[in-house]
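Here you get one chain, nothing else, as structure tokens; it is the form predicted on its own.
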Amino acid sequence: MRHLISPLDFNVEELDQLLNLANDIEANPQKYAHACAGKKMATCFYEPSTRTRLSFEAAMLNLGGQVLGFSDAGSSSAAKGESVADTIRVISCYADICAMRHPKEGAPLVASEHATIPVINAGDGGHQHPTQTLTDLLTIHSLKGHFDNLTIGLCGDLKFGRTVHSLIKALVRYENVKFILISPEELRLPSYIREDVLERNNIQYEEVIRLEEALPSLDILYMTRVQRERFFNEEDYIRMKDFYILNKEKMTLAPEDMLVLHPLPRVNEISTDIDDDSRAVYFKQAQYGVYVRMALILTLLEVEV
């Protein structure tokens, strides 16, 4: 039994695997319309989402499997102060896979533990998001056929981003990728992620505060969103949250092939004016994440097609 804790549980040529099988659920869809009759997935989301738990829900749903479990904490026994370890137990009586959102780091692996279904990580606080990075894996992979030899800007929020700690961890094992970091003094990527990950693996990265220094020279920019949840004052948030605005006159100092990706949902960093733009891909990568969930539940419940 494996579970999906983090984006590097996968090596490289797992990774390639899964990929390959999005692509082929991409092309063949009906081809795994029944794959999963009979199973069940428990999602425990203990904060909001949308697109995360409305995409493992219409995963598991194509795959002609069914979905249960709660979208808030407070609907949940958690209420009632019952542990991770403990819900986990009891919903491994009742599913045969399980994707969790939490706000506290760390607490889809106490489940992973103590359960005896796969456990997937749907967010852990600020530390990972394993599937989302699947999802921007996915998305680049197939809209520009590689990971090799990439420049990859990654915009806003880098400090408590954790779809931008995800993907660096995963992209470093890739020939010749190289990351500018864009980002105020205040939401720079924490020392740890560039120290352990960037700098211990000799991959070469620039930080800078202005976006339009950036543009000229990246194959894809990560855009994201100045999180209101992880700031401790409504001050520092509203400063903060204006600080880049991606928009139709910053996108003509950008290559005609560079690919714009957000992990949604965007507040007003991404304007709308930009969205019938062949590079804004977001919700071309909303639309991946659902095939590459579904390769992820085949590959967890060890179901092959």
Contents of the next structure:
Amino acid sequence: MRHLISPLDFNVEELDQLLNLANDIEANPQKYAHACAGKKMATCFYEPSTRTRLSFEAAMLNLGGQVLGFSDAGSSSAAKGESVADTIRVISCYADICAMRHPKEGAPLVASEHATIPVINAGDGGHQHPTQTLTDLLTIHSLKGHFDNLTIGLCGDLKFGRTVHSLIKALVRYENVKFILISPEELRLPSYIREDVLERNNIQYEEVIRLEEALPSLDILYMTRVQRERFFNEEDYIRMKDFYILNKEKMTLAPEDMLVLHPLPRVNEISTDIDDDSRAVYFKQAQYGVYVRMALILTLLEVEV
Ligand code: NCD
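How about the form predicted in complex with N-carbamoyl-L-aspartate, since we already have the form predicted on its own?
Starting with the chain above, the whole complex follows.
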């Protein structure tokens, strides 16, 4: 039995297959409409979410399966003190697959060790978010056609942003990928990613503070929200929250074919005045998130269509 806990749980070939399957689902949705008939997915969300939970649920419903779960730890037995290990043992009796989001780093890993069904990490604290990475990879691959030779700007909260941590881990496996890390000093990429992932793999990267400086050389700009819920005090958050605002004027500095991605939710970091720019693909990205989660569910449940 297979789980998805870390973005490295699929190797490059397996990832290729998954992305191809997602593209086929996009092109031929009818072919997959009953693939998971009779199967159930549990979504156990101990932390707020709109997109991730609903895109999992939409993915399972699109496959003809059913969904159950909770979207608030307060309404689950966690509020009574139940451990994740016990909860997943019980969920394993009710569902065929489980997507779990948890504020504690490592909780989905613990769940996978006690589960008798596949467990998907739907985000664990400031750590990893592998299904957002699958979404980001499918978006990049579908719209750019390749991963090799890309210069990727990651902008905003690189310290607490789990989507950034996971995306870097996945992308360093491709040829000649370069990163420009754009953040204020206080929100720099943690050294365990800089040293253990970028430097260990001899990846070219630069750290800059000004977005304007990076924009002209980017193929992809990945914007992120300042992660308010992970700050120790509100004043620091308030000081940081509007550090970057991508707007029409800044977009004039960017190449014609640069893509702007954002895992969403957006707060202020992207002005709505660029939503109509053809380079702004963050809403398309949310749609790709459904296709890739459909492909993931089929793969983990070993359903052949
Ligand atoms: C991201 C997350 O939860 O980490 N959201 C998402 O899953 N689309 C990004 C964020 O919350 O900023």
